[in-house]
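One chain follows as structure tokens, the form predicted alone.
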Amino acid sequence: MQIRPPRPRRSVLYVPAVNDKALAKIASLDCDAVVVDLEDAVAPAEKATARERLKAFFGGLEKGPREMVIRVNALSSEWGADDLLAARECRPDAILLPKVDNARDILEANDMLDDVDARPSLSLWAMVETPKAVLNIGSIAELGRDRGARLACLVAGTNDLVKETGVRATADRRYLTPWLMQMVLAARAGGLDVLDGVSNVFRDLEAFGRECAEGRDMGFDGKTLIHPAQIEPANRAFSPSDAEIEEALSIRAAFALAENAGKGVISLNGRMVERLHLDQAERLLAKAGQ
């Protein structure tokens, strides 16, 4: 299920508020979204100085074809009631919230941005990266569901759930998986996105593209960034080969034939094709700008 429009977020860069070289350079990169981070980029005596940097960066800036998100410190800390009313006056097309537990932690930024007045169509989006998240992914995920209360992405939080669990982080991932599969599951189930974790190792390309094909295979929507560099692999790794572009647009064309009109089920090239393998085509289709 998927009560939103799809769009790509094959890459998504984290960028610090507090690196003015690094958000110059936002306008020539060619991720899909930018996360202009306030938390985890940013050290505690800097957190006013960002905030204020970040308002006088999206002042500044004009619409381009990225999404551009915003990652606030949690509402829990001292910084995050205030993160969130600037993020709100910046504009974004959504909030990243860190540190989220339960379903209960998004219900109460959402409160509080209708409690200003934010637009309606500001989204948040929900890092998934404590013990508590992976235990209330299903009741945080099922938010989707409910366009009021704004939740269209998961973001997994890979670094904090090692830390937070003491699972070792192994280059294949072992440990992480099924936590990650859990993601999918439940993001599919509420009808969300969901991006997977950041590796930390940004100079072996290949090492990453290889990392970059697991999280495609596992089902993730693309990856969160550290680096420019990585901007590439990831766009490959996650965008339809021309063959699955090909055929999503077969099975488009042969459901629009008038005989083929309240069909469920139809041929296609020897092969039975049901309406929700048009879902997938259409979804594929939107996503590579179809």
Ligand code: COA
The other form holds:
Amino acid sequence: MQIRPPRPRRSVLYVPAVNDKALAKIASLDCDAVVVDLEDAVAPAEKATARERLKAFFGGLEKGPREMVIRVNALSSEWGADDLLAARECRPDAILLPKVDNARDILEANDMLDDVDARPSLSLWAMVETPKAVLNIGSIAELGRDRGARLACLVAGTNDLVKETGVRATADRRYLTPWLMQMVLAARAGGLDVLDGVSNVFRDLEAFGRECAEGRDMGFDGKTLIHPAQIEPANRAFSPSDAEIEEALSIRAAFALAENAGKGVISLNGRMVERLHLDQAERLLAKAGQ
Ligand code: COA
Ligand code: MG
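Requested next: the structure of the form predicted in complex with this ligand (the form predicted alone having been shown above).
Below is the entire complex, every chain and molecule, led by the chain shown above.
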């Protein structure tokens, strides 16, 4: 089976559009994607300046393999429409919509982009950070099956969810976990990527590594980050481990044996292995670049 290597989104770093020093640092960082932020990291008085800085930054940007995303303000806010137009001019890979409540919010952004002839390959990403978005997650994610809707990725907005629901942000995220799992499930149903929320504590990298591993085990494709120190632990957690690669290679090799050619199920090192496990192994190997 031939599987196209997925676009890695292990580490997705937010950078405030008003922070020139942080913007200048991006080129030297090893994150898979960057979200230049016009929204929560920018104070209301700085919104217009942020838009100008954004354009200047993208104007001088050399196109590389790293995915570049712009987070605009909510379209329902006073800045949203201007942000969306400015973002389109910057030619990013994707625009991240905050405070999405339902599928209509995404279709509205999509219509606005179509109206200004944005190229079809410009994707939309959606923050899942309001109670309504969590309740409507199935119909939001279903847009992933509709090519015309541009939707490519869901992003958990855990800080806003904590704020909006009153749930306590415990270190183990136990009360957020059911909602996060719903996001992963919906994303898979819609054929979308899904990214875990940020960890605000950026000096305790041991705790951060645990949170990354937890997100990986929950099925997320990667984690959103706020600080460069978080990149390496995220890349590590969301890359297949040596043991996983080895196991996948052994499954591939077992099914390649002539004696197993016509079999649907085989026995391998005391374990039942079916062809669905071969699909899983091939997906993991594609991710690992093998
Ligand atoms: N992206 C790129 N570079 C960053 C960065 C980021 N998100 N955060 C920090 N840096 C840079 C700093 O500019 C500094 O650069 P230098 O080595 O050239 O001096 C270096 O990393 C170390 O930064 P540090 O001093 O440890 O942190 P800080 O006090 O400058 O910044 C924050 C701390 C939290 C204010 C900052 O990390 C930040 O703004 N993060 C993003 C917040 C955001 O976007 N929130 C919205 C989404 S939740
Ligand atoms: Mg938010």
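Positions refer to the first chain, counted from 1. Basically, rigid core = biggest C-alpha set you can superpose within 1.5 Å across the two forms. Computed from a predicted structure; not experimentally measured.
- Core-superposed comparison between the two forms: CA of Ile251 displaced by 2 Å or more.
- With a cut-off of 2 Å and the rigid core superposed, Asn260 has a Cα displacement that reaches or exceeds the cut-off between the two forms.
- With the core held fixed between the two forms, Ala281 has its Cα displaced by at least 2 Å.
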